[in-house]
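Next up is one chain by itself, shown in structure tokens, the form predicted alone.
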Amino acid sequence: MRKWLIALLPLALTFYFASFIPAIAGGETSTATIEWIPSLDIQLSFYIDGLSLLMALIISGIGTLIIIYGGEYLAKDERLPHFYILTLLFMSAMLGVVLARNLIALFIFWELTSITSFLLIGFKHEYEKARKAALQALLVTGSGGLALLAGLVLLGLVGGSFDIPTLFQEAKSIQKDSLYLPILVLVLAGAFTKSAQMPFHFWLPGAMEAPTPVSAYLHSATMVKAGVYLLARFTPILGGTPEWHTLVIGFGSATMLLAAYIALQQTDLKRILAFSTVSALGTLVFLLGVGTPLAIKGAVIFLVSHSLYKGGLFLVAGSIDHETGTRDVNLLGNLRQSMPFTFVGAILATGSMAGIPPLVGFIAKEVVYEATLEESAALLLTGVAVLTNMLTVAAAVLLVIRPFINKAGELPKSPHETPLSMWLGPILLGILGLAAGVFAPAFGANFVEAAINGITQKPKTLHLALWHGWNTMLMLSMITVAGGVIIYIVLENLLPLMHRLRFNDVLSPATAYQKMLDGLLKVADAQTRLLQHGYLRRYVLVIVISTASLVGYTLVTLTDLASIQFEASTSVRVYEGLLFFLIMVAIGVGIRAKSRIAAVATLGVVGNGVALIFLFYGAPDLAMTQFAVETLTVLLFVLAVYRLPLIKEYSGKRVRIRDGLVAASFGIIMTALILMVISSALPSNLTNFFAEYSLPKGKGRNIVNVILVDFRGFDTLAEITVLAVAALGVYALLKWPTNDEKHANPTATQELDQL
């Protein structure tokens, strides 16, 4: 019952988005804006047109079925509530991606899909394979996300706006800009990694370690479509150029053909579906690369078709695994009798996958052929499409014949039909695919036409029909189905040859990824041994050298040191000289002290001397703060070093010379920096502002206090928080010595008593 109640949320969203169909089909768009940070004019805006509405309906509609299915599939898993929460979070992130009007908001939701999918793929985190697959997906898509961020920022700067509809109007100027190619490459990198285009495809089959409901939702209907959506959304901005055609068609065609070829070599149901999904994504990218109105039409119809049939097939695969205990097609068979409803869902889904009329997959395939036939390289492009679809048909036949028709092997479990909540999804998705084909004109008028207009930003009337008479596309469809059946019949004889023609493991993208990851870990290990070695003195040395080098280089290269002029008083008062002498003596004693406690005490003398300087020069509030800080610091240092042994020997002479040179260099650079700052008066409007508003706004006459408490309140709070956390850490590490410990270390105890 709980799964049905939870499913009401995505179902309500589906009906909500469906309410926009009449208006969007009529050519309208809808925008909703949420004030995020009004004082900075930052808003969170959402945009619905035909493309985003179609994607939103797919996300929420299939999400409803996934919630119902997953509730039964994972009924015995104690982490079922986690599945509900993560799935709904992922759904929210995907809706944000397709509805976002702002580039930065789109990227934020984009990354949220990566994070939530990482958690969903690693749902069975007790298994190493699941953890590795989740990490692999996160690293690949996350790397693409970083590239996408750079591309989106450049796009916003070049286009003069981060508002997507505004960028539609700036497409010509963006494409003429010198940064167009870098923007295109960066955006394509984000899209290709997310939508598993070769050579980034390997993460998707690996992600099949996730539970089947996750695979059905993320890796067939939604997340992997995010990259395709991105390309479709940016087609009017970045598309239509030779660079776009070359890159997008090239990657898409290679992916669609090679992935379909690899799919037939698999024996695991989910891996067959995974590689066929990669092939379908390649087809979508290929069509968007072609970019003609017919190609866009084919992409939209195929996007819907694939979401319906592949979502259903993943659910069928999950039901088979749930009831038989295996997904190996060489063991499965004769399930049509024990799982009749699942069989019906499989027939409808594979029929659409193979492009059999009157299912919507048939229409999609014919439009794809029509789009390739009108291109200048029609023979090549159509040939690639036909061969890909033949391999897809063979995979579709395999997915029906092996599990449901062939004789079964020895199964781990005796199969029987799944509950309603598990066979409802495949059958309902199959019926929707059938309805979209039978009622093609209505499907085209209400969904496809609006989505095409959303991609091209050019209103156009569309007529969609199931039957166009005897034509070239129909002949190619018949050849495709016949060729796919023949490939399936001879598949057993072809497999040895296909295995020999596979990528060598050394050359495969998955192997390259693993080697890169191993290399990165080795570099991290080496730098950890070099830099993160646990010696505080080396940490300080690295920080001081780095700071001195960077600041010194900047001063030498960007500043005319000879031009620095400042006024300095040559008269030194007696107490100033005595204070300077006291500080220098304390520094000398601290350097030579063999007792850590004595060294801490001398540092306290130096700090209090600085506090006296503040006091002498009219800053009593700073002096009081310095006195308090020095007192607390000395006490903390004493407590921290109390139990450490005496310093028995100094560092070597060479080390001391090195440290002296580093310290001197740092001191000289800081002195030069301060002299440069005080050599010229820096104009500031803040001085007058603080003086004017400290009393009426901050209710205080001490301007410094008002700045710290009111104008920089959050900064001060952060500093206090850091100090509090540090104090808690020190408190946790410290333990006052017992009498036995005092006897064990009498020297340190004697020093503390003397102090």
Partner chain sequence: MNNKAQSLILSTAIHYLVPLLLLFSVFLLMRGHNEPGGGFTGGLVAAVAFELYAISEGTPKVRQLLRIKPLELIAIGLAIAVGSGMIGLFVGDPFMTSLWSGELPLLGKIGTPVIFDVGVYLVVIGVVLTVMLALAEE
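Here the rigid core means the biggest group of C-alpha atoms that line up within 1.5 Å when the two forms are laid on top of each other. In this text, all values refer to a predicted model and were calculated from it rather than measured experimentally. Residue numbers count along the first chain shown, from 1. What changes on going to the form predicted in complex with its partner chain:
- Taking the rigid core as fixed, one finds a CA shift for G660 of 2 Å or more between the two forms.
- Comparing the forms between the two forms, the C-alpha position of E28 differs by less than 2 angstroms, with the core used for superposition.
- The Cα shift for L635 between the two forms, taken after rigid core superposition, is 2 angstroms or larger.
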Second form
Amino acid sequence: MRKWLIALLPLALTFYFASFIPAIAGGETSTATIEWIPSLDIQLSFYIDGLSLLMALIISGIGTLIIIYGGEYLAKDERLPHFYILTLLFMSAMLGVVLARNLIALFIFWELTSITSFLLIGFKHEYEKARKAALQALLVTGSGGLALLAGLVLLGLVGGSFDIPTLFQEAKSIQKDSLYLPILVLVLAGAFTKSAQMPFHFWLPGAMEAPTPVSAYLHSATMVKAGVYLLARFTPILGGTPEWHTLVIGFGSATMLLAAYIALQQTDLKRILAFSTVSALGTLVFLLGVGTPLAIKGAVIFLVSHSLYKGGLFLVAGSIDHETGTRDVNLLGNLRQSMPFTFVGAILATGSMAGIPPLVGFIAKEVVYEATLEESAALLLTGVAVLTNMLTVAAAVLLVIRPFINKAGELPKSPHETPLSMWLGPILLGILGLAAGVFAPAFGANFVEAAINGITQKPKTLHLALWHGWNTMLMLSMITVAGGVIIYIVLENLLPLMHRLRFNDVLSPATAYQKMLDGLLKVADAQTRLLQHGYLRRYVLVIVISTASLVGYTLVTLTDLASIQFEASTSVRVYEGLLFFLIMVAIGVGIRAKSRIAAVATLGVVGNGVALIFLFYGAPDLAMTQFAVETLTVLLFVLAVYRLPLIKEYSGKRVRIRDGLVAASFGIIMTALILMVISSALPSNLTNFFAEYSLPKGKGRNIVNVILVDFRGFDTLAEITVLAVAALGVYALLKWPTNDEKHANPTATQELDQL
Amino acid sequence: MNNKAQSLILSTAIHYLVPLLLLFSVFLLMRGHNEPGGGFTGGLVAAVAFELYAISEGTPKVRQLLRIKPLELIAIGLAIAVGSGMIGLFVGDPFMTSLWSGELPLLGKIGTPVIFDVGVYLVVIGVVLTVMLALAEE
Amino acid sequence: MEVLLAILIGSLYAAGLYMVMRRSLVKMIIGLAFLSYAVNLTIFTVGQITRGKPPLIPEGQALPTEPFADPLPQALVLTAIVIGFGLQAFAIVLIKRTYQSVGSDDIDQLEKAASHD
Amino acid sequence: MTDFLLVAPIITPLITAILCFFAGERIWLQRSISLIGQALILLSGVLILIQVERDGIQVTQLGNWPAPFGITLVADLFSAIMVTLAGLMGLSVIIFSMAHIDSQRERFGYYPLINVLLMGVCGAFLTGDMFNLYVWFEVLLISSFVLLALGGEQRQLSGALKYVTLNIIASMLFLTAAGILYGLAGTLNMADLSQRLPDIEPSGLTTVVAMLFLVAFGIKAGLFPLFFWLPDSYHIPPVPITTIFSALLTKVGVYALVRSFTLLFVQENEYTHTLLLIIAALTMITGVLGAVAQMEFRRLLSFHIISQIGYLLMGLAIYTPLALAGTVFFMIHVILTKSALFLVSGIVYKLHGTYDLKKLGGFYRSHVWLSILFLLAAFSLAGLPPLSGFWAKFLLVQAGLEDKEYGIVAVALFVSVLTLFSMTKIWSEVFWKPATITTTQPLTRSEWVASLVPLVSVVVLITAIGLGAEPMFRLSQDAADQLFDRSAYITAVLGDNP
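Show the form predicted in complex with its partner chain, please, because up to now only the form predicted alone has appeared in this conversation.
So here's everything in the complex, that chain up top.
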């Protein structure tokens, strides 16, 4: 019951959109705008013209049927509410894509369809296959989406606006811009990934892991059409150039032919449908690439016809799976008796697929042939189209005969007809396909014409008829059907040959995807192991090298080392020279120190030497502090570290030389830098102020102390905070109750005891 | 380190030295505003005094002498320091603006920077003692 | 003298970094101490050293006697010394605890200890 | 009022830290004090923000000494935004801590430490003085050292040792650079420096010093190739600590980079910004590859911190008003989003007792709402619309394309695919995959409240920023304009006749 109630929502939407038909068919357009991010020229604006209206009707109409169907199909699944929510979310996103008037808004909805479809494909997420397929779809369409983003932003920059109808006016200047080709390639990358054009098509058959209602909706009627919609929408902006023709026709034609060929080799119902969908998408892309008024007419009619029949067929496949427990065409059979309504739905859908009059698929095929025939490369293009269609016809025949007519094998379940909610969809879609064919003029006037005008942006009236008389196209149609039937008949014999050609392996981007993924993981792993090895000293080494090279390189390139003045302002006195010598010796001893005594002595000498330097240069406070801190440090060292073992040199000679060189070069750079700074320093801005105000306002005669407690007392406040926290840290480290010592290396503990 | 120092002479010397050093540290603190010295050096000297006492008498004695935990000393010192800064804030001046009393007998001028320096002094004593006592008691 | 000081500072940086790159914990501590001297001396030296009087105002005067040393670098270095002491105290104790816990003063053992986890 | 407001985010946490200390064993009191403290930081952040938005850059001269002689606190929009975020994160983490911090840590000074950490962070954001900035860095560093080392387990100690050593080296480089800067320019006040640095001959020398700052801040920010300490230590402490680290510590580094490379080191723009661009690209790539390679929840997130830092740097490197606005926006976004992800990891850990993606599973079935919260945050991190991350990325991409920096835009987009990949890895393993372990330790009601209040608020913010990006974008744009307008900063600090 609930499914019917929920379906009211998309149904209402369908009626709402249908109410636009008269106005739009009359050549009007409609816009609604909500300001969103005005500073970035991004509005949440919607735009209804023939093209978006047609898409919106398909999305909401089929969506209604899917909700009803899915509600039954997943009736026993506890996550049915998730299905409803995600499907409705997806539907809104999809409507957003086709209705958006602003490029960025369009992109946002575009990405939302990717996200929701990710969740829908992974609906049966306890299966690893479903998770992988969902991820694959998301990665492929997501990458394409990011290319699209770059393309759209560039388009907006070049065209001066994110507003699509405004861009229609800028088409000429956009196509002349040097960025045109990058924009085109990026936009196509987005469209092709989404619409599963080769070589990005592999995610679509993978996505068949989704529950069938989802496949029916997303992967036949709506989401995969988003790429096609994008091409159609952008035809007036980007289309018509040689680059457009080459790229779009190239990808489209290859996809339509190869996918149709692969479809025939499948045995899983849904995979057959998936590849045949890829082929149909290829056809649509191909037609938009050709881009003549006839081709666009063909594209629009085929788009409608494909949405109707493929949606129906997926639902049929779902019903079969649901009732028999298998989708293997070699196993299935004889369902025409047990599932009569479904069978009727299947007949109507496959008939349209095969292009049998009076179904709408027939008109579509005629127009396609008409379009290819008027091209300069007519023979080639028509040939490709005919061949593709033959393969499609063969697939259509297969889809009827194998499950419904042939003898059945061992089925996991014994099939019964599905309830109304499940056969309603296929039948209704079939009838619509039939109606569109029979009432072709009305169909043409109300839907197709406005849609074509939406794509071309050059209003023209259109007369659509089912019957065109005996002409070339009809001949081709007949050849196609006959050829298709023949292919089906000899298919059994052809299959081994097809397999032996190993064409599919060569053309298998799915393997490439897997290899890329594996490669990525390997690279990531290797890189991380290389950089993030965990050895502290090598981290330090890298940091020192980086610093030395950044500072050193800048020093050499941006300054003049020759400007260093060596005659400094203060000469060297004897005791200073001696002190210098002493400290240098102590440093040398420190480096090579093997005993703790030597280490402590080194620290003491250097630290107190530094204190003496402070004293020599007028800094008694500093000297006092340094003496005191030095004493404390040595005490600390003795208390804490003295019990460590003898100082060992663990590194080999080469490592030591390497480290030494790096450290030395850093030291040299610092020396040079300091000399350089001394020779080009500006006079202090602050000293005189401090001297002047220390007594009258700071009330102190020790200027250093006045700075510490008054002029810059804030520093001191922070400094004592540091001290306080350090003390807290030491306290916590030492008093933390721990049982770690027990786990430590026993020999080391012994060593400790001995000391 | 917990053991009492072996030498009686040292012990006695330290006994006299400690009060002297503590006095000296207060002297350093008070004169720091005008002569070399101040909260840091004063605090360090006081800490060294307690440390010497710890060496001669053991750490429990020091804790006894101090009466409060060194960590608390730190907190009090910090509170004094930040409090002295806030006085300015409450009379409408920026944080840490100095306020001075008139000339007081013996002590000279008392101002918030001096109080601040007392805070520093206490923090330094507290920190050094926390670290050293904790290490010595390991 | 500036030249000598600059050389001294460079040597302290070099020695400090070299020792921080050793695997021995004790050497690392000494290295850090060297670095801290190097930094303090750097501030002091580039703050335009003078062999002048300390920046104290003699009794009865309003200004310090010229030439006097720039008091600001002194205040900065003093702050730096004290902060450095705090950090060093913490680092030393941390090293001590690490040594106790890992049972070796070879820093490379730390990685093994961490990856065992 | 300004005098009060600008020091409030710095001294409030110091006072609360002291009070927490005196509260001692009364943990509930420590918690309440900390809560109030963080709320006050947040409040003062918001008030500063309002005031700066209304009246322009706000200044207080500490000790009433005129700049450049004393220390000046300066709040422009960027600072105000950062302080507000710091308060918000502090508050969230304190709440979260109530359910996720062990009582041992609470007794050993956890709350005072977090408060002092916030003090250092806010000090760094507000100070207008180079040396004072150094001191605040030390404050936040030492508290982070202790927070990291608390616990004393072996792996904790060895992680802490790396963190401490590398960060001490960074501090020393910073101090060296600050000292040299004073030697060169004779002043420490940043506004004054900004004025005086162009007078220095040869001008390249300033850039040499800038390189020292780049490395020093770069280590803190986690730039390539200086970030090693981060992934080796961030996954070690309990989640609340990791969260606050990830939200604020590296960001302080980035803040300092932005501040110094917009206010001070603008002499050799061509040179420095090309360099920044290269570093940004490498940081993004290495970070995200590191994440891709991980199978541990928090380590994976830690690597993402790095790659996100690359984005922040990207805006600075492109250096147009829009790009800087992108950096500011990205900063707001990434602090919130990253925290949300870490909080989820904490809840997952609390429930299942592991961070190992392989061992986890089944959360989508058992905790749908938690899954949705995670997914929103994860998609936001990957830059999917309509969440905050999308706009952040969008601004940077648009700025890059406008400025014809196609290379970095390509890298940024490529990295966001990989980000998406690694986020879906977590999703797939932790949430979708059927559960393998059943030992779920249920949370009590109050633990759920303490876990979800911060998480939900942050995720709501992420979503709200995404859906209503205009105000946040305008704020970022204004902040970026202020960063570009050096003279306004100088006038605000030094007055009209400096």
